[in-house]
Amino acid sequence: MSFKIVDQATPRLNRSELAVPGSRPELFEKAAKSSADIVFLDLEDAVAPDDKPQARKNIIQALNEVQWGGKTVSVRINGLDTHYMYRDVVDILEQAVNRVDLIMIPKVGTASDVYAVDMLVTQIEDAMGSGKRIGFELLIETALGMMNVDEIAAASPRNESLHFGVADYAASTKARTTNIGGANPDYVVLTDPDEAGERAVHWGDMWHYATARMVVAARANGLRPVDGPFGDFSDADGYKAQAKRAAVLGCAGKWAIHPAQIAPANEVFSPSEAEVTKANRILQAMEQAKKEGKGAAALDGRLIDIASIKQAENLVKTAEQIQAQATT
């Protein structure tokens, strides 16, 4: 273990994060009653320019009047390169005091972008006497942002999560795709010809590097990595497959741009009963090994050590969070 100790972000379930346009107030109550772990009310891409002022008012009203219960609520503000951003932050934090848990900052390109929003939020919190510190969700969705992802992840103690915005990232890197997430039929590997001259085609994941890069930056700074949108909400199998790939790489959860995507996200990013049972057995086996003065133990013919303990503890902690949320 390094001498540097990494502080972990505020622990939150982030398996599913439901996107709700601020211009669609009829959806707010439904979002509050959904099974999504986090709801983000959107002022950016999902809202047309002419509708942004009214969408901001809609969100302020919803924050103050909708019964969100124990739901974590985030607001995606407009980009720092627009004239909407400062008013998004000021109006929402001044008119809905202590009603927002997180602010999602889109298209973060440098650590200075985070610093700028941090400065503004801090001044408002101090002026309003707010007793609640707003956390930050940071969208990595440009080539510049990915290049600077390490500095961005460490830019503020408010940072809680990094999110991969696949559509804008594809546009920024000029990737040859128009899909929002998912596989691409041109991103394949051919096997060598067999005896009959046939070659098998294996599809790859063109987002593997970007997702893995974001995961490393997030985890190295104690943040939650979250996979972004999957555009074809009618393709349940494709969504679930993308979620599983993200989970394997270390993501804590995935966006849901449609309510139908909430349940599969919660399923994929929740440890199974069998996994939790095994994790508890690992913890029990290691506890017994400690009593016997051993630094490692064997379970079901496999070595378990300190690394196994950490993995098991993470699984059990997640299961406990899910159980606690289900009972509230």
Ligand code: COA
Second form
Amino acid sequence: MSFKIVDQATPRLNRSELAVPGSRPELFEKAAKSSADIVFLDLEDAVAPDDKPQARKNIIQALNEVQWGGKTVSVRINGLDTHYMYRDVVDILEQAVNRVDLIMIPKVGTASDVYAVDMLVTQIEDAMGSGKRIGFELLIETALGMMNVDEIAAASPRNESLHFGVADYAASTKARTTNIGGANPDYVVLTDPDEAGERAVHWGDMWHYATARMVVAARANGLRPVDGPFGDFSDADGYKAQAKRAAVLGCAGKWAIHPAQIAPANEVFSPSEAEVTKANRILQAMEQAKKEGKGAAALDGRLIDIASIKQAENLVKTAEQIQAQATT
Ligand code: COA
Ligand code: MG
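The form predicted together with ligand COA is what I want next, because the block you gave corresponds to the form predicted on its own; please supply it.
What follows is the whole complex; the chain from before opens it.
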């Protein structure tokens, strides 16, 4: 292990994160009653410019009046390049500082963007005598943000998670996309011809690099990497396949832009019973090996070592959080 100890962000379930436009208050109660781990109330791109002031008021009222239960609630503020942003932070925090858990910052480009919001949030928290520290969710959705993702991830102790915002990222990098977060039939590998002259087409994942890049920056800084939206909410199989790819690469969860996407996200990002059982067996086997003075052990004919313990511990911890959430 490195001598550098990485602090881990506040542990929270983040399997599903439901997007709710601040301009649609009729959705707030439904979001609170949903099984999404996190709800983010949006002031940014799901809200038209003329509706921003009213959306702010709606969100403040909802933060104070809706029964959110044990749910984590986030507010996506407007970008730092707009004049909406300062009032988003000031109004929301002055009027609901103890009700909001996280602030989502869109289109983060540099570490200084995070620093600026941190300064503002810190002043308001102090002025309000708030005892709790609001966390940050950072949207990586521009070429600049991806280039600076390491510094961004390390920019504030408030940072909890990095989110891959695929639609704006595609626009920023001028990537050719067909639908939000989906695959592109032009991103393929053609096999060499077989004996019959046939060539197979293998679809590739055009988001692989971006997702993996963000996962590394997040995990190296103790943050949760979260995959962003999948636009076609009537394509359940497509959503699940994308969620699985993100999970395989290390993401902790994925956005849901429609309630239909919550259950598949919770399912894909929850460890299965078999995985939890296996993890517990690994921990027991390593405990036994330790008693016998060994650093590695075998389980079912395979080597398990210190790295296996870490993975098993993470898995068991997530399973415990899911259990705890289910019983609240
Ligand atoms: N949160 C909570 N409930 C939601 C919801 C959401 N984001 N989206 C839809 N619902 C509710 C609807 O009110 C409806 O409830 P009902 O059965 O009581 O009538 C039910 O879920 C089914 O919704 P449906 O009619 O299929 O969708 P819609 O046409 O009302 O809305 C969208 C579709 C995409 C416009 C809507 O889901 C939405 O605004 N999603 C968020 C988009 C967003 O925030 N994007 C920015 C981030 S990329
Ligand atoms: Mg965006």
